[in-house]
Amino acid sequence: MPSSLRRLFERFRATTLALAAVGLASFLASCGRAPETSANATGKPAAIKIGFLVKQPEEPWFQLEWRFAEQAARDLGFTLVKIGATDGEKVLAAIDNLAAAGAQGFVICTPDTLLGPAIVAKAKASNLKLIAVDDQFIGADKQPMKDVHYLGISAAKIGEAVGDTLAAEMKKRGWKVDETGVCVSTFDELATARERTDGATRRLLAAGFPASRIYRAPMRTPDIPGSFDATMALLTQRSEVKQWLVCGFNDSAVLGAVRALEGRGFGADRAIAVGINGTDCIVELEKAKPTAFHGSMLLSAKAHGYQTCEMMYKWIKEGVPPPLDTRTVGVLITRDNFRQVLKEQGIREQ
């Protein structure tokens, strides 16, 4: 072989071997590297986008949840999509829209817990991760769907705290049991509501209050007018009661009862009412003249808004699923401490 041809051949072989070595090194490196979040056409990691669907976007509680979800988005660096989904049709349409917009998961407080199976099926079909918040999904068997990730309220414990508060305040005032009645504003169509009111009555019974003097006021609608109407009917039936203790599944249920009691002459000196939520009763606690609304168990909107988004973010980014069941508890706020507690919770600056 001529020397010129031999030199050309050697250069070709060296170049080929070098390219092969580079390719092999790249291949081995890629095999040893864990996959990251999905990449776009530029090779950069795709942005994380999380939806947050609520059933009553105009309510203060859900406004607070969104506010803390926005804080999580700023702190962690993801895109938050807030959606008010007030019925089943809007929920399913919202899930489709999130998938089309490139979201990887969503948090939802469903307008109907029985929509659980349909929401789960739609999320799976859209390849979206899912966390239920506030209200736990109910399956076709009418039981809670415990295989769906959920962050909610420890409804029974919060209801029990309400019952303990009512019993303690009644004892403090020296009221006689045989002159006192308990008005329980109920809405048993919602499992969480039933757990709360059952918890309150359970603790009153444990404190020695007779079951014969605990009266249920079933609400047709889960709002202040619904509670007002139910309580007015009860007061007409039990005109002999001199003092009232009042509990319900949220602040609105209790405030409706308080308004009805006021109409019959029961003020702060003859009624003790304790709500649940703590965000829908601030105006009541700020009134110059005390009303029968003694206080409320403040729930943690920050945990429900921020923590759910943080869990979803880590699930998407790091592949770490959250616990299947996370529960929060409340703290009692009254006219004496509500400003300080709201400040500590990050709800108010002063």
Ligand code: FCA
Second form
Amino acid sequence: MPSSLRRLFERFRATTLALAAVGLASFLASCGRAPETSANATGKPAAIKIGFLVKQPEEPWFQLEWRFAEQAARDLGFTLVKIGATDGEKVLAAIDNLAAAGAQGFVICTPDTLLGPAIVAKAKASNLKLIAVDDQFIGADKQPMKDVHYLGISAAKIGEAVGDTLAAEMKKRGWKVDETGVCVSTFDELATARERTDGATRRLLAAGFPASRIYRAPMRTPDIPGSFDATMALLTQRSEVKQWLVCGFNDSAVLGAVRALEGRGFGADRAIAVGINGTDCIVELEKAKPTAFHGSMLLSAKAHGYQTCEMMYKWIKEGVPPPLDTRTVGVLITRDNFRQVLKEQGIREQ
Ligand code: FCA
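Given the form predicted alone, state the structure of the form predicted in complex with this ligand.
Zooming out: every chain and molecule, the one shown earlier first.
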């Protein structure tokens, strides 16, 4: 072949290869394959690949869980695939993609606990190990699926601590029971949410609060707007209440209520609110002027993100299955101690 022709041929071949590479990349992207967000320290592809699916990727709680999962991936040397799975269809597609990408297991906070049996079946068929985090699967018999490995919070106890804190703060302020109301932002579809608000209610009753002054505000969606709307409706019905205590299943449930109360003129002087998570209220606690948001039960995002991954890693690598049921605790943070506690827990630098 004359050299000019050979050069032309070589150039043609290089261009074709480059185009093929671009095509393959965009093909993979169009297949919706989740990006691998964290590899091991050596930079080589890790033999172990673990998925981490969360129901509400925009919630700071889940972002922090992911951050600790990434730390586990770096420390232990596995590849982590983070997937925001906001509905059932996305969960099932994500499991297919994980299996195709060679993953051996996944950790999941499901968008709907009733999907439990479908997720278990899909994981089994795909030969993937599975750990449920935060929200426990519910079986066809409407009972928790106790045979699925689960790590979650001690929901009732943490709720009770919220109730105790509210009762103590009310006492400190010398508020009269017959002028005070309790707003419970409820989301009873989710067992862990119901156990939390039931726990808080139980302790307020035990502290002498009459059941007739404890008002439930059912949230249509488990987020700030859901609780804002529910609380607005309650405040309209109960315009005679002079002071409010507020609890809910997480920070968003309580923040929505706090915003609604502010709209009706209830600030820190006439309302006390205590959240759960401790991760979604930091901006609130940092505000120069105190709001009604008194504090939150800080949960252990590290246990939920790092420990679940570590359990999964050992299960895959050494064949050691994790305990079936692990529960974590919470600690109260307020404007006075939150900086210190967040620093101690490795959540914040300062
Ligand atoms: C549930 C809630 C989250 C967090 C987690 C531990 O999934 O939706 O906000 O409280 O439990």
